[in-house]
Structure formats: C-alpha cells, structure tokens
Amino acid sequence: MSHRPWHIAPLVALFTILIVVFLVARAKLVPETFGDLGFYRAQALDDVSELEISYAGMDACFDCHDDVFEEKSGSYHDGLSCEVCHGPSAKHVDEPDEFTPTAPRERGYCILCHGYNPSRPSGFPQILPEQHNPGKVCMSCHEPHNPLLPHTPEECSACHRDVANVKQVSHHATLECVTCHDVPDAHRTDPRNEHAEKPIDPSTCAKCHADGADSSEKIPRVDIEEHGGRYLCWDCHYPHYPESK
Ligand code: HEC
Ligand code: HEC
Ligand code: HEC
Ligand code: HEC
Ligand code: HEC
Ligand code: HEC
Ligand code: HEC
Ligand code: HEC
C-alpha cells in the first residue's frame, strides 16, 4: 500500500504541465540566433547596423564650419554639440546642398533649457520667459554660438520705459529723446555719475512751436512770449505727452 498523501498528485501534474509549456515555449518563441554570441539575439547586431545613421557628430561639421567652431569654443555653449540645436545632420554632411539642417530660431527652443524650472541647479542661467523680453527672438540679443550676456542696454527706453511708452502714443512720438535732452554718451552706461540734462527754458520748445520757427508747417504754433505767461511750458504741458485739448 502506498502512503503518499493524496494532494501530491495534482502538484506533480501541474509541474509536468509547466515544464512541457516551458520546453515548447523555448523551442518555439526564443529567436533563432539567441545565445550565439551571448545572452542576446546575435542578429540584432546586424539589424541595428543596417539602420540609417542620422547624427554625424560634431567633428564632422568642422571641415566646412570652422568659423562657428571658433566662435563656440570657450563660450558658455562649448559643451553643446552642434546637433543638439540643429538636429540630426548626417544627410547634410553627405550632401550639404541637398539637405539643410534646421536652425532653432523660435523662442520656445532656448526655453527648453533656460526656462525657469526649480529642479535645475540654482546657478544654471534661467529666465522667466513671460517676463524676459517677451515677444522678441532670443537671437536679437544673444548670439547662439557664443551667448555672452549683452552689456548694459543703451537705448533710452531700456531704462526709461515709462517715459518711452507714454511718448510713443503721444503727439511727440516721432521726436528723439535727444531732441530735448542733452545726454552725455556715458549716461547710457553710468547713469548715476553721468547726468542727463533736462530743458531749463522754453527755447527747447520754441525751436519748433514759436510763431516764426523754422520748422515743419504742420507743427502748431504759439506766441512763446504771450502764450504761457510767466510759467514754463511744462508747467502746463507734459512734454512726453503734450495735449492742448
Ligand atoms: C561638406 C561641407 C559641410 C559640412 C561637413 C557641414 N556643412 Fe553645414 N553647410 C554647408 C553649406 C555649403 C551650407 C550652406 C547651404 C545652404 O544654405 O543651404 C551649410 C549650412 C548649414 C547651416 C545653415 C542653415 C540655415 O538655416 O542657415 C547649418 C545650421 C549647418 N550647415 C549645420 C551643420 C552641422 C551641424 C554640421 C555637422 C553635423 C554641418 N553643417 C556640416 C556645408 C557643410
Ligand atoms: C544653442 C544652440 C546651437 C548650437 C549648440 C549650435 N548652433 Fe548653430 N545656430 C543656432 C541658431 C539658433 C542659429 C540661427 C541664428 C540666427 O538666425 O540668428 C544657428 C545658425 C547656424 C548657422 C548659420 C549661419 C550662422 O552662423 O548664423 C550655421 C552654419 C551653424 N549654426 C552651424 C553650427 C555648428 C557647426 C555648430 C557646432 C559647432 C552649431 N551651429 C552649434 C543654434 C545653435
Ligand atoms: C541643451 C541645452 C541648451 C540649449 C538648447 C540652449 N542653451 Fe544656453 N546654455 C546652456 C548651458 C549648459 C549653458 C552654460 C551654463 C553654465 O556655464 O553655467 C548655457 C549658457 C547660456 C547663456 C549664458 C548665461 C550667463 O549666465 O552668462 C545664455 C545667454 C544662453 N545660454 C542663451 C541661450 C539661447 C539664446 C539659446 C537658444 C538659441 C540657448 N541658450 C539654448 C544650455 C543650453
Ligand atoms: C531684448 C534683448 C533680449 C532678448 C530678446 C532676450 N534676452 Fe536674455 N538677456 C538679455 C540681457 C540684457 C540679459 C542680462 C540682464 C538680465 O539678466 O536681464 C539677459 C540674460 C539672459 C540669461 C541669463 C540669466 C541669468 O540670470 O543668468 C539667459 C539664460 C537668457 N538671457 C536667455 C534668453 C532666452 C532663452 C531668450 C529668448 C527666449 C532671451 N534671453 C531673450 C537680453 C535679452
Ligand atoms: C542704463 C540705464 C539708463 C539709460 C540707458 C539711460 N538712462 Fe537716463 N537715467 C538713468 C538713471 C538711473 C537716472 C537717474 C540718475 C540719478 O538719479 O542720478 C537717469 C536720469 C535721467 C534723466 C533725468 C535727470 C534728472 O535730473 O531728473 C533724464 C532726462 C534722462 N535720464 C534721459 C535719458 C535719455 C534721453 C537717455 C537716452 C539717450 C537715457 N536717459 C538713457 C538710467 C538710464
Ligand atoms: C519735447 C521735448 C522732450 C522729449 C522729446 C523728451 N523729453 Fe524728457 N523731459 C522734457 C522736459 C521739458 C522735462 C522736464 C519736465 C519737468 O521738469 O517737469 C523732461 C523730463 C524727463 C525726465 C525726468 C523725469 C520725468 O519723467 O519728468 C526723464 C527721465 C526724461 N525726461 C526722459 C526722457 C526720455 C527717455 C525721452 C525719450 C523717450 C524723453 N525724455 C523725451 C522734454 C522732453
Ligand atoms: C522737434 C520739434 C518739437 C519740439 C522741440 C517740441 N515739439 Fe511739441 N510738437 C511737435 C510736433 C511734430 C507735434 C505734433 C503736431 C501734430 O501732431 O499735428 C507737437 C505737438 C505739440 C503740442 C500739441 C498737442 C496737441 O494736442 O495737439 C503741444 C502742446 C506741444 N507739442 C508742446 C511742446 C512743448 C511744451 C515742448 C517743449 C518741452 C515741445 N512741444 C517741443 C514738435 C516739437
Ligand atoms: C499756463 C498753462 C500753459 C503754459 C505755461 C503753456 N501752455 Fe501751451 N497751451 C495751454 C492751453 C490751455 C492750450 C490749449 C488752448 C489754446 O490753444 O490756447 C495750449 C496749447 C498749446 C499748443 C497747441 C496750439 C494749437 O494751435 O493747437 C502748443 C503748441 C503749445 N500750447 C505750446 C506751448 C509752449 C511751447 C509753451 C511754453 C512756451 C506753452 N505751451 C506753455 C496752456 C499752457
């Protein structure tokens, strides 16, 4: 008499089935060249090497674009490969006239790396895109191959934006700031030490608005002596937005 416990039988059956399934699966499902060279499909090597190569690598660009290399080397973007920005360019290297790589001129591209993101190291140069010169292409101020920070902006409007914005929609829109202000060049870079002058008497206004002024017919005229009485013109007219009515 056997004294095997009854529940061994189903277990033996289950294991037999599993082993059979395993053997069948191994024979049918394992790819042909698997294991020939190691624990992978040897054919994969050929498959991959047949894929078309799309990246050329940075050295491939040197022959024809050494000027860009020179610009980029030692710059903040030194570590970036050309194709990071210009996309896969192997075709271009083979046939430069047939295929031209794209150049990422749109703002969105630079923002991928430079848009503020708290997970980036705090020293990494980051900007808030919606506040950093919105609407303007990055390249109007930064050179992509050598992105030095532009020196202090020198347009009057860069620092006196409020004045410039008001003037822009006024009757004086077409007047340059320096028509009325005497500004030393150095004021643009060192404004606290190099002062800009403000007009001190009506002669500034008179050269265009005086009755006999030698200026365009369209400019409204007044009698400078009479018109404002003993007040300065800008006691009544804001010079950056003069209104008469
Ligand atoms: C065999 C010479 C040659 C090689 C190598 C070469 N280029 Fe050019 N590349 C040219 C010529 C020629 C032009 C101008 C053709 C044109 O304007 O369509 C050009 C133009 C460009 C432009 C300008 C596109 C534009 O919108 O103005 C970019 C960007 C560029 N190449 C990137 C690369 C990169 C990146 C590599 C390396 C992967 C590279 N090139 C390798 C010859 C070459
Ligand atoms: C940070 C992104 C970036 C990298 C990295 C970069 N470029 Fe450019 N490149 C640009 C942009 C953006 C323009 C378009 C500039 C413009 O229109 O003012 C451009 C323009 C060009 C042009 C057109 C002519 C010119 O000088 O404006 C060539 C050629 C070129 N790049 C080649 C290269 C090569 C070669 C490398 C690698 C040594 C490289 N670039 C690396 C972004 C990049
Ligand atoms: C793939 C990521 C990447 C892209 C795309 C990229 N940059 Fe940069 N940029 C960098 C790195 C990395 C540095 C160097 C940071 C450092 O040295 O701390 C840098 C530095 C700069 C700096 C210098 C900031 C400083 O503190 O002096 C400016 C400006 C800049 N990039 C502008 C641009 C512009 C404009 C574009 C679009 C044409 C652009 N970058 C695209 C990675 C990128
Ligand atoms: C109108 C000119 C102008 C335009 C357009 C402009 N920048 Fe700048 N950028 C500056 C000036 C000036 C500075 C240095 C002063 C400052 O931080 O605001 C600067 C600084 C930077 C810095 C360094 C910030 C830091 O704190 O280190 C980065 C990065 C940068 N810009 C990227 C960009 C990118 C990306 C774009 C396009 C989305 C762009 N800039 C468009 C003028 C400009
Ligand atoms: C880099 C920034 C910057 C630029 C660019 C700049 N200014 Fe100024 N400007 C200032 C600052 C700051 C003051 C205030 C100086 C002070 O408090 O001593 C000032 C003061 C002035 C004043 C007032 C002086 C006063 O006595 O109240 C005038 C007028 C003026 N600027 C005109 C101009 C004109 C016109 C331009 C362009 C040709 C210009 N500025 C460019 C920063 C600038
Ligand atoms: C039509 C002549 C005229 C033009 C053009 C003009 N200004 Fe003025 N500006 C004046 C006069 C006059 C004052 C003195 C106002 C006063 O003292 O109340 C003045 C004052 C200022 C001041 C001192 C602060 C203030 O708001 O009164 C600044 C700053 C200034 N101007 C900057 C500029 C800039 C920047 C531009 C160009 C965008 C400009 N001005 C164009 C005539 C002019
Ligand atoms: C370089 C010439 C020039 C100078 C200097 C000048 N203006 Fe004007 N002004 C104009 C022009 C141009 C108009 C616009 C005429 C038009 O739109 O029909 C104008 C318009 C005006 C108007 C009429 C606005 C209206 O509502 O019709 C007033 C007021 C005025 N200026 C005041 C002044 C004062 C005050 C000064 C001195 C701080 C001054 N202007 C300096 C050229 C000048
Ligand atoms: C006491 C306030 C006051 C002073 C000071 C003053 N104006 Fe006027 N100005 C006015 C008023 C109010 C008007 C509109 C009613 C009118 O045409 O007399 C005017 C109108 C003007 C006009 C428009 C004339 C037209 O035909 O449309 C000009 C130009 C002008 N002023 C220039 C000046 C100049 C230049 C000075 C300095 C010499 C000056 N104003 C000083 C109050 C003043």
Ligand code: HEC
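A quick note: this is a predicted structure, and the numbers were derived from the prediction, not measured. Rigid core (definition): largest C-alpha set, two forms, superposition within 1.5 Å. Residue numbers count along the first chain shown, from 1. First, how it differs from the form predicted alone.
- Superposed on the core, the two forms differ at residue 162: its CA moves 2 Å or more between these two forms.
- Shown in the overlay between these two forms, fitted on the rigid core, is a CA shift at residue 175 of 2 Å or greater.
- In this overlay on the rigid core, residue 236 has a C-alpha that sits 2 Å or more away from its partner position between these two forms.
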Contents of the next structure:
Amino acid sequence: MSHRPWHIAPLVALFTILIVVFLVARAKLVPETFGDLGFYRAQALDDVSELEISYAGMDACFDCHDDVFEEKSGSYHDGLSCEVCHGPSAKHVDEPDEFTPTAPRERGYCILCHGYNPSRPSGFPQILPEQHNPGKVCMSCHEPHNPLLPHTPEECSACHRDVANVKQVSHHATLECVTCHDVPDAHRTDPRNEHAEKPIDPSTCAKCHADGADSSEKIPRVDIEEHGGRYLCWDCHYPHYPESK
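Same protein, different condition: the form predicted together with the named molecule was shown, now please give the form predicted alone.
Left out here are the partners and the other molecules; the chain alone remains.
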C-alpha cells in the first residue's frame, strides 16, 4: 500500500492561497487601464493633460525678445533655456502685461551653476564665491545672455578650479601650468576650439626629475629609461598632486 508524502498537502494548500491572494491583489491594486498601452497606465495620459501648463519653452520667448535671441545665439549660454533662470513663463506668454517672469539679480543665483563643485568637469567656469569679487553681483561684470569674461583670464584656475584646488597643496603648487602644458594664446579666449596640449611622453617630467636634469632644486630624481618601464609617469603619479600614487 503506497502512501503520499505527508508534506505535499500543506504545500498545495500554501500555493493555492498564494495564487488566490495574488489574483485578488492584482484585481484590487492594478489600475484598470494598466496594460492598454504596454506596461503603463493609459489613464496617466489624461491625468497629465489636465495639469496646468507652467513652462512656455524657449522658442516662445524669442517670438517677442528677438534682441535677446541675437545676443544669446552663439554664446556660452546658447543652449540654456530662458526659464532656467527666469522661471516658468507660460502665464507671461499668454498675458504678458499681467505676469512678469522673475529676473534674478542677486549674487547667489549664478553660483548655483558656477560655484565650485568637484563633480563638474574641468574647463567649466567655476569660482570660489568667497574669493571671487566678494560683495559684487555677477551682472556687474558679466552679461547673463552672453557671459563673456570682462578680460582674458590671467590664471588657469578661472576655468580649471578643480585642478587648481588640488595643485595648490602639492609640491607642484609653484609650478606654472605652461611648464607642462602647451597653451596657445587663443585657448584663453576660445577654449572650446583651441585646446591646451597635454604631455604625451615622459620627456616632460624628465626635464626636472631625470638624473642630471638642469635643476638646482632638491627634488626626486630617477633614471627615466629604467624607472617605470613601459608605463608613463602619470600612470602611477598624478601630475597635479604627485605625492599621491
């Protein structure tokens, strides 16, 4: 006489309960229109369409402010939507005499993008607000729609703040950037099209760190031919903070 394993019946009962719970929950919790347009709630389209429109879009601004369009076109702020700085402007477009967009004048607003943040890419203009013309509003020197610098930057830190912050606490703090980088004059006024050149072989580091280099300073010296083998210097040493490895 054969006997069924005693644990089969409880397992069947458990799975039956789970399936029933799943079907009930699906019927109660899943929206009715879910699945009509794929894995989405189709009713969401109607819900969104009923929301009040807040943003007008940059093209709507240029219909009236063609002078700003001309000034902004081709500038560093060319791709920046007007409403990033001026706020939602749909009401202003519909009733320009009744609603006026905000026009930020305070110093802190530009810093939201141009204050130093290490996550921003090198080359993006960043400042230390406490040191950069403290107390002066940004617009006193920079035209927001075409934010050209009032004069050619004298220091590379004007755009490469992340590098400057690291370099100023290293043994390379007093080393001029052009010692290692070939920087054309046009790079300071047109950095997007004229790039500074980076070293491509150990000869740049060898000028100071090779045995017999023409330098009276007491700095680390190595046999460039033997030291590091097939690796470049910056594979192991970060040039702007060479103490780290």
